[in-house]
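Only one chain is shown below, in structure tokens, and it's the form predicted on its own.
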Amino acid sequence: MSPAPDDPAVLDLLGLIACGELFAFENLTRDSALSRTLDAKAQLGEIACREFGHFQLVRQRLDDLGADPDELVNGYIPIMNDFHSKTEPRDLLEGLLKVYVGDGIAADFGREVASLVDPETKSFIDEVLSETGQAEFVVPYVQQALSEDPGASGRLALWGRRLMGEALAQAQRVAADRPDLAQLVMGGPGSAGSGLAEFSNMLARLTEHHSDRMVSLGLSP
């Protein structure tokens, strides 16, 4: 049976996602500004607007739901801003891969996640999560600079291991962290998840998903 649409790990679970389109906007915008040609910085500040618009939906559902969106969203303020601090990008470059990577496991992330929830909110994380894919621009770009500089690949081809391994442990602190979305995913009192082996299965697909993205880039998973 899912939980009902304010169940503590459901409000958890938006303020997750509320907080990842928060973070994602303040760094698709300091891309922009450092991106040379007008076309990356127009297409880049064009997500970084969505993204923010995401941040508000979510933000009014909760406030609908009768949630503090702003204390849910700060309750994943630390664990955000350690991610992104293991993961600062060195250039435009592994900034571009590392919005390509982040946009694309947010997405399988929720869409995960959301199989578990009522109908209801379902339908809203898919409707939040329908624009994903904005970020397909980078692979013709990131392609073209390959072309240009074939050393680089094993350069990102790192960073993209290192983004999705620090990705991975921040998902084992959120579930720490938060038991009742722990619950959720894994199993448990109010909770729709199928237990642990469910939740490895989870993981492992998200891996399979980055180093499918990883391979269109032309990069090794």
Given for the second form:
2 protein chains.
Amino acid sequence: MSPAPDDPAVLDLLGLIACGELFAFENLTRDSALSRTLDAKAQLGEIACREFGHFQLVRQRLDDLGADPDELVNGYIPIMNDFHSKTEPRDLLEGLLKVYVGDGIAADFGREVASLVDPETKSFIDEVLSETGQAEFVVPYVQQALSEDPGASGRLALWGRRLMGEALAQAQRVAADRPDLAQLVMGGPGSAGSGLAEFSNMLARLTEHHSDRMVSLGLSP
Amino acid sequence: MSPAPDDPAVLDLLGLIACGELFAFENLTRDSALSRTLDAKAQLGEIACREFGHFQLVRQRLDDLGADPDELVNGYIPIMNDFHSKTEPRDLLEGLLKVYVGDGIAADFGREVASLVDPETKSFIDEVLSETGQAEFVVPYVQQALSEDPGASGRLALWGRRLMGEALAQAQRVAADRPDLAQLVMGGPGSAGSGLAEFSNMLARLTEHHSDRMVSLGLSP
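Okay, that is the form predicted on its own; can I get the form predicted in complex with another copy of the chain now?
Zooming out: every chain and molecule, the one shown earlier first.
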């Protein structure tokens, strides 16, 4: 049985998604500022503003559910700050790979958790994350940079592993900080998740999809 | 007689507006990232994305007129970079004052130049800048910060003067770099502008409106 739309676990989940969208917006704009061509700026800015629109939708939904968006979102800010300060791109290429990898992980995570919540929340999450996973435009930029500087591929492959490693580390911190949300995902009394085994499987699937994306860029996973 | 919609002076003007919108977008997002409350982040992000939408409109119009948006906008980037690196806010309060002052100057400048171009370009500029000059939401934040730290008002008053001084310095650089645009604004053969006297009057009006805004914040102009 899935929890109610305003269950604390669901509110925690929506707060996490809102905070993720907000940071994606801020990071994409920084990448836009670093880009040299107007086309790249326009594409990154377009995605950034779409993420911001999603942030506003989640914020509104939390408000409509009688929750306090400030409190819920702010709770994740230290974790997001920690993730982003540990994965500060040194140049635009690292920034673009982070966009691609981060966007992919967010889309995969969204699909996983959407299956654990009530139909109304599921369709809301599907809507908010509908355009996530569309960072494919990054691929030709990364490929072009790699063809100009083949030596960068080793550094980028390491960078990709570090991004995924930090994401998993912060996910464990979220699970420790938010017992309601952890119970929703991992399972437990009255929860739709099916235990630690299923949680491990989920992390394995996220890691596998990440590896596929690295390979599609011509990088070792 | 006003110049044609695709006159080099008009294209220069549209390039300047597009570049200004793009930098406004990037700066507003940085201010959003510096803000502590979700409400401030949401308001700044909302304006940032609106500015980005305007940038896209101008870019599209340049494209439709057969001009090269990359070339036109990129030409202004060194000047914008110079302005922004010389007016790098040291904290959120300086950033917010810069939003308010910069937005006001952009709106005033837009109104001034719109009277010099053909009706089609005028209505386009009016549309693109229609929501510029709406940075009033900044006022209570600045006023609250000043009530908490009255000693900051001297520093902020200086900051406001520096912003206006740098804006005028860069405007002169634009005028020197872009003779067609300068001629449109200042007047000359076949131009709607009415000479150096009118140009000086325009700068005086921009400065006066800037002073009014500083006074409305309780700062000495």
